[in-house]
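The chain below stands alone and is given as structure tokens, in the form predicted alone.
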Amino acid sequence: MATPRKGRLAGALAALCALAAGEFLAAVGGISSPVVAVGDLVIDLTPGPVIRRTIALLGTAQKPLLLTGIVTTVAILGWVVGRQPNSHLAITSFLAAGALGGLATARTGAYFGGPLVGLTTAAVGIFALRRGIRTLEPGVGDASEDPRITTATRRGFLGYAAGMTAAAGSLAAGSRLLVDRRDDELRSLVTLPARRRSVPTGRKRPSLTTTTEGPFRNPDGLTQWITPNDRFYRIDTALSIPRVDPKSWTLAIDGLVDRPLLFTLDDLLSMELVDAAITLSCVSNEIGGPLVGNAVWTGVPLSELLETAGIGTTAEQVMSRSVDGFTAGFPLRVLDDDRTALVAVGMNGEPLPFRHGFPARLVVAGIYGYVSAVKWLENISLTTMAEDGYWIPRGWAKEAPIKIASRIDVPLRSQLPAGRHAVAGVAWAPVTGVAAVELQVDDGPWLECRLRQEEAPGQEGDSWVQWFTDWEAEPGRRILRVRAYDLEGRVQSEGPKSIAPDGAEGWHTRRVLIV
């Protein structure tokens, strides 16, 4: 008989292989992954402020530690059942476990496909499974009575294992080399027009000069301006990334308008498109976090789009929403300032990557992107402000004005020689614009920092600057304090306060010891 040990090595193995065949499976017909999709139900039912807490404490690691989550809990599940891999438990485990992935599968829309590959990941499961077992049976006479009949058993078993792992690996790996070919091909389709145009600037910006002199040097570990597209932040619902096909795409806009418009990619390519530097900042990004970003984005103005489709006279809000279902939406009068807001369909120069929303999506200067940075963008709705997006109901502000914020970066170590040191870092706040940072050591006075802002298109408060300014470390244990000033005289509050329900705030804060 199977010992209890190999039969639970046995049942993790099946279960591992069950889980990489379902990923190729969902590879090959181009729909959710059962694991994806299971995540995505764990998501949709979490209460709104475990997330804020795991997002808080996990940051861009939260949807792969998810992932990785239930991927161990259902190879814990085969290893369970593998201690008696011949009874009803073990079959019944892995059709329910199968049985779980397909309804979450077919929730993704996938109705036909994902309660198919459902069957067929628990099918293949029941079959390794079985395969394992067979291995460990000596079939004839008793193992402990001919060595030869244990040593095979052994070798048997081994090979079974080393089979199982190379095939949920070579299937994986096949699921992932699908996936990434047909983003490159639907990506490929879609060219960004040579000739575009900056966003006007509406707004009148003083120049960002600072009383103190000398050069501004860049140090090494301070921010670039522009934050590349496979380095630029992601938090988003989305488990998996949607695939849509640029050719089938399209973008509705409805509501309380006076002409209801519906637009193909093809349609916005051919518009003026405009070149905008904006900053991007998640709500829950810390007090000195790392979840925003600069870029320069390519888009179709959103007030253009909304004025030819006439905005009725008791629309109050602009609620977007993904093709995955989710849903944003912010009070219409934001757009009443001359605010950057665009719906966006390049990224740096190129169309948006698929992490960051391709074909479109929506980018708003100003507000946090819980209630307007909407990916993979599908429909824009004029409302009245009694409707919700997602995360409203979660417990988050209806409302979620970009705080004022700076940050330190450099220095990098905590430990430095008495001396001469450079202390840099970003600071933004928009729509308004950054008019001065300050440094404080200890509780000593606080010093004007110098500001650079690179030329970019766009509204000079959009997007962050970089400052920067010399200091002579005496030794000790010393503390850093930054703090920003917008260009209407507001400064950054002291806080600090929490993440929720809008945004935190504080000085961000780093400690120094100085030998």
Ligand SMILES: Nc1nc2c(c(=O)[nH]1)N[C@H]1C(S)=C(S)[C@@H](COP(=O)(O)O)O[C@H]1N2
The other form holds:
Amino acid sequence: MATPRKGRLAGALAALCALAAGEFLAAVGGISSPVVAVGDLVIDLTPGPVIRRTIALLGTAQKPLLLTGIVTTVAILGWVVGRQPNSHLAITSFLAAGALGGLATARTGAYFGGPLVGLTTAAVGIFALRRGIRTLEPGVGDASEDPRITTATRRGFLGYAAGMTAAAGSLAAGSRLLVDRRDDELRSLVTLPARRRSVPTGRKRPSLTTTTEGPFRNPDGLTQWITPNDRFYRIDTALSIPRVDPKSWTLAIDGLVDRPLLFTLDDLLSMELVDAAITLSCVSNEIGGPLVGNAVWTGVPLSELLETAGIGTTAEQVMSRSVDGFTAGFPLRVLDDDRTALVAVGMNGEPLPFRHGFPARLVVAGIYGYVSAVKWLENISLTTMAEDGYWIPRGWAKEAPIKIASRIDVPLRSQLPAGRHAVAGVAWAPVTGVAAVELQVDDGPWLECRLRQEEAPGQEGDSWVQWFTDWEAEPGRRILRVRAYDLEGRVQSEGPKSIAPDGAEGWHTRRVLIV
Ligand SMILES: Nc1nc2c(c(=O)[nH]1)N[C@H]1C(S)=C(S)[C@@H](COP(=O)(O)O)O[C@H]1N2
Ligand SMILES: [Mo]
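Starting from the form predicted alone, produce the coordinates for the form predicted in complex with the named molecule.
Below: every chain and molecule of the assembly, starting with the one above.
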């Protein structure tokens, strides 16, 4: 064949267009994306140790990379079979890819829609490839004979290629739109009641004090005290975010309780809801890292639900499970100090976003997310300590209080002119609360910084503080170091210690060149 390269390009385009058509059909039918379903299948077939290593290596980039890998594989498959578009190999390959996508999608519960989408995808691919090859046909084998034919062929092919690219692009964009629309509809079924209590336990800690006087400037780049929902970090094992229907959702409370209970979302919404600002952090947050945020959560106090169910005498652990099978547990005695612990249905005044656990999740002040903050919550079970949550057999500590931490956010740039500059950031020590934050320049004395929290419902110690100080920067290479103290007099550990198995330790350090 005279145009193997174009044949291959036609193959790759046909495969991508078929893929986009499959995504679109799945979105119209309201079933799982075939690409994501195949990703889930890959994860389920991958041995645990390999998964652990790729998470360690790739972190949060792991999911986008997997999905990109699947799309690329499909394009390469099209490229390979495009060389011999009419062969059995080409048709079989498209059918096999469609069948794989169809079966993977069926596994998510779309027993009829999945295979239908898979087969349609294969058919679109085969048809698009044939169509593409036909635009090449006049030139095949006799390209040198009539230059007018080759020009017409080239135009025909370019038109085909442009058309396929546009079709794939608009189908993909259309699927996105459809999925977003359906999400908005689901979430709009939920309205948070306007009347809410502001303090979970009826007590508020004494106001934080600081020994340094003077106004708190709000320098550019300082982290907002409340993290907006769309900027809140996201960590979970879910490749596709569960879309839970709030109308049929229930929360079971069972295990070592006197009376197992089942709540609908309306049950929870008609209870007296509580607002509380709580800082949530991931155990995988490196020193100075971004996996931490502060939000006002709205929900029902966990202790009220447990008391209604009646805590059994042998109960030792609160073990929660999500609709996608993730589990997390913490010792029941963690709740003994009356700390804020909510079955949260709202985040910063809105129903929970899908990424953050719609319609309900657990938020417990002062312990890392992986032992407590189960999103897309469906079950809370009281157990003995013998049971382990998802991350425990994977090498993470069974008990995981959030460590005292502080972070330098300002200055943003690492080169500055000499003179006065703001140095600022955030610090947290839940549930005790931050007493002081100190900054050190080079090997100089530790300077006490000003602290600030916003007016917000909840217990003050549960939330981070913003800290700020002015700095007269002198020319040269400067090193800034920060550390925090909690209200019980403990100082942030100097470390350095890495995140596994129970959270990083160390003083965040920034190098700044003053010119
Ligand atoms: N269902 C489910 N809930 C989960 C997780 C998960 O993987 N699945 N990860 C936990 C971890 S490790 C953290 S740090 C927090 C993060 O919550 P966020 O994504 O809302 O910030 O969710 C927790 N809840
Ligand atoms: Mo986490």
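Numbering follows the first chain given and starts at 1. As the structure is a prediction and not an experimental result, all values here were calculated from the model. If you superpose the two forms and keep the largest set of C-alpha atoms that fall within 1.5 Å, you have the rigid core.
With a cut-off of 2 Å and the rigid core superposed, Gly458 has a Cα displacement that falls short of the cut-off between these two forms. After superposing the rigid core, the Cα of Asp486 is displaced by less than 2 Å between these two forms.
With the core held fixed, the Cα of Leu116 is displaced between these two forms by 2 Å or more.
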